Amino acid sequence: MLFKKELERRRTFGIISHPDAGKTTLTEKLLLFGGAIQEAGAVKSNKIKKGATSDFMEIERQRGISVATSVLAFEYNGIKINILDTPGHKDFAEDTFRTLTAVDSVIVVIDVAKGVEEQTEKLVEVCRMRNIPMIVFINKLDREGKDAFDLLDEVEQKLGLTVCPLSFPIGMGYDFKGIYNIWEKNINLFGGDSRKNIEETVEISDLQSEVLNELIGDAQADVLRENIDLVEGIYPKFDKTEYLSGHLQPVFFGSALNNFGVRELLDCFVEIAPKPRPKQSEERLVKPEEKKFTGFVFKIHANMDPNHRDRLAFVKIVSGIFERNKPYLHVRHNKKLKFSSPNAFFAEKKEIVDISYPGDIVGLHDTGNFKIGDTLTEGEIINYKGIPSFSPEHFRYINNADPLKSKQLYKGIDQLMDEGVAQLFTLELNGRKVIGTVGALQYEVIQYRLEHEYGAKCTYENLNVFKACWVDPKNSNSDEYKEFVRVKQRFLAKDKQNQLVFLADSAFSLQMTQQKYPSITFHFTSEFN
């Protein structure tokens, strides 16, 4: 009975964006209300610690962006709530992507003046695809921005949604009065005021009371009235089945620096959001109501503490229930692994826990173990797929900065890839490290922690690389196949996991390499069968 009245209260979800849209300030602004921090964005005055709660590695604090994904948790209104604060940047979507993997449902913050970007796109298409319920947060209103329905058409035609907005604008910018909540009939009055929690709110049933008059003036009461018949006349009705398949997506309009529509967003997706829902492994779908503990690891984050040299696995607990000490097969080493101290999150902050359920995250303390994708059990054999590596975009060769550090050098670097920071392959003809990377500011990254963590320097030489692809032949004794080892050895490259990589230096060349040995087939994700 308690195990399903927690797996009723649990709610775990991703917060994604293009950079800069606040996303993180919300993460900041929905623990707040959970009451899990006492001020958003650490203390003001003091210059070294300003910076968001969840961006949590020095570098990111330097550089103003969140470049790994945090875990938060908090509890609200008796529902325990589980946040994957991801990076937005680009040069990071790997990471992005692995994430959602491990989430019931996403909400998606679009700045009001610059609306829907390009890596918003991306990022809504792999949501699409997996048909994960999308809330939309539009931020920022206390600055100039878009018309609130031109917003709304560009979210339907550029990311391909049905939207049903549940709050609506009085005015924007300077203007900015407050919004009308149409899910619970009420006006949240705008203050200004980023300190002050919940501003006045004022029950309105009937848009056409006098009340409102009075409370924003004539001309914009008038205006909210017209546009709030539009808006029934033109959306559809919010219909939660709808929602929860992915075919529907609810909008709300707010100012996360000032608190503004958190509160409304935050009661509505307690209401709404789906709890954990069932997973599909390789073997079969797995129910989260299920007796048996299953859980997989979807990021690996070395050093949380430098002092202690550490490293956590995130597990997502998909069935039953995870306790500690327990003995759990891990899947691919098909052994038996006990953890003494799992811990929940809250940024920077960990706590040990006894018991966990389907829908949390736990952080498992790995001496490397676990890559990620790994399945825990409780004996059954099961794979959870949907986690591959992408084939990089950008390669360079590693040397060595200082030859007294080079043990160092490679424990860094052996660590960080299990993260999948990057991708690290070992060339055949002469045993060369070369770093691959999505992005290009994940070069700075790495050298940053190798330095910051490990003590070790690192330099890079470019390398002219247009695609690694994975190779895949149907027959390794064939002499096809032992040509092509031949003729391309300078090509080809190991990674991680000693699976053979072509490192095609055109599209071109890779095109007439298929084209002379068709019975190897070439992939760009790790993944395959």
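Numbering follows the first chain given and starts at 1. Here the structure is a predicted model, which is why all the values come from computation and not from measurement. The term rigid core refers to the most C-alpha atoms you can superpose between the two forms while keeping them within 1.5 Å. What changes on going to the form predicted together with guanosine-5',3'-tetraphosphate (G4P):
- After superposing the rigid core, the Cα of Phe425 is displaced by 2 Å or more between these two forms.
- For Lys371, a C-alpha deviation below 2 angstroms is recorded between these two forms after rigid-core alignment.
- With the core held fixed, Pro165 shows a CA shift below 2 Å between these two forms.
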Given for the second form:
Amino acid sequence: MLFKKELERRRTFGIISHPDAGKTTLTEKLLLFGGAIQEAGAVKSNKIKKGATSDFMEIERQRGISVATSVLAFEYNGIKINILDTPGHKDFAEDTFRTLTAVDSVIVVIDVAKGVEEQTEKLVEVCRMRNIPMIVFINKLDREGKDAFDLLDEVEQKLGLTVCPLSFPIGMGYDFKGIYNIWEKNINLFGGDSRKNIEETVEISDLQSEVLNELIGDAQADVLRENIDLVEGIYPKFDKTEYLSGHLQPVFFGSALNNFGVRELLDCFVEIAPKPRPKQSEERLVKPEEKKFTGFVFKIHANMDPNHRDRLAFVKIVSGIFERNKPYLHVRHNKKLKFSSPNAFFAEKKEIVDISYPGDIVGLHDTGNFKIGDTLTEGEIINYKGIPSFSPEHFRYINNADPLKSKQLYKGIDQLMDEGVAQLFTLELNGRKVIGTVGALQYEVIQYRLEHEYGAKCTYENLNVFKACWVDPKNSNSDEYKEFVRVKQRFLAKDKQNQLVFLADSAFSLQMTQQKYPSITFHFTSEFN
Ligand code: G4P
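What's the form predicted together with guanosine-5',3'-tetraphosphate (G4P) like, now that we've got the form predicted on its own?
Every component of the complex follows; first up is the chain already shown.
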């Protein structure tokens, strides 16, 4: 049974972190261990670096990198690993949220000195809500940082996780000697002046053994014994079922830059991380081992070359086998489509493939058929859930600056919204268009891309909105609902799916409105059924 074997050996995951915690470095080290790249520095950071270049050049540079790093696939010990890239910059947080709908597990990277940071909190919350299995990697142990127990407390409190350390550091920063691997019961010792290499790995089945004193000295041996006693006393024992259900999070310590703790992490990951998981659709739960292909679009990438306006739609295969040139149903359009050159991803290359399995990502060339969340099947009507839009943080009117190019402008806006660059709202009162974004940077992206890819020009005007709240239509026949629509018309808009949205101008006005119309439910994400 080739299909079953291929399915069993897939691990599709994302690495999440606050910018600078070491996500790129860790990704690169994982690829090095997998033999997918030969040297450090091959994986480019997808960070937005402010400074030398103007912002839109930086955005283009970032876009270029993010095409290359969208999916990094490699093999390790017979396991096919797909790493899905997640931008760390908060202005692209929505991209990351969407990518998290396509992963089966995540690794959370935390900087030992900075501890739990803002972006980590937000991303982990999304994973927790979906019970995505998580492994925590505490990075930069070669530097002075917070006490290991304090950090574990912080992770539990700020991230709401139940941690279970599977490794423990011996010293830190200048005194860093190595790491005791609780999972494998051995010690990796850091060596050399630069402390960049593992000097030796020593099996330690009994921590009371004198060998430990010889290796790390009496003082540190005693501290390690005490620490491990504490770990065993305080934290739950590792339980794979609990981890897989999202209720227990193993923790590893290490230094991605110095290759420390990375192999331990990877070895444990391939052993415990989940194979492709079933996915809930609006209609039913779809299991990966089902024979018929289903998949959904979680990311769309526009061509970097403005002369070729095709795009690459990234499809996660949920069930069955995806085959080249086989007609599949595009559920939203009720239309059959065939793909003659689907791309699969390996390290940093993409290649045309004939078949792909659940857990894999295929890149499909698209001339404007797809938008994020679209489902492909062999004929069954299935709509995958779980790609909601969150309320944007910024809102601006978009105006046409070149009346002769209005067609181009609207086409451009339409396609950029399908890609998920921002959200479009059309005011009920006067039909004016409002663009909502997570970060201010997206307005530059839109303006630049409209001009360079569609030949259209736009200007913006600020609009004071505190939050977009999706209005539940369940009581839409009631008098209260009708009065709400009449009184608040000035603040009402439709999103791209034609759902009614209340654009509250302040927290206070939202609260007053909720009090005045108690039978109306307001939602903070676009998906609420
Ligand atoms: P990110 O993708 O999460 O944003 O982080 P990235 O890997 O780019 O790492 C951020 C910075 O932290 C980089 O330094 C990187 O070299 C450093 N770093 C990563 N892992 C470790 C580690 O284990 N120990 C130490 N000491 N540093 C680490 P940079 O100076 O910003 O960039 P670069 O010039 O080195 O590329």
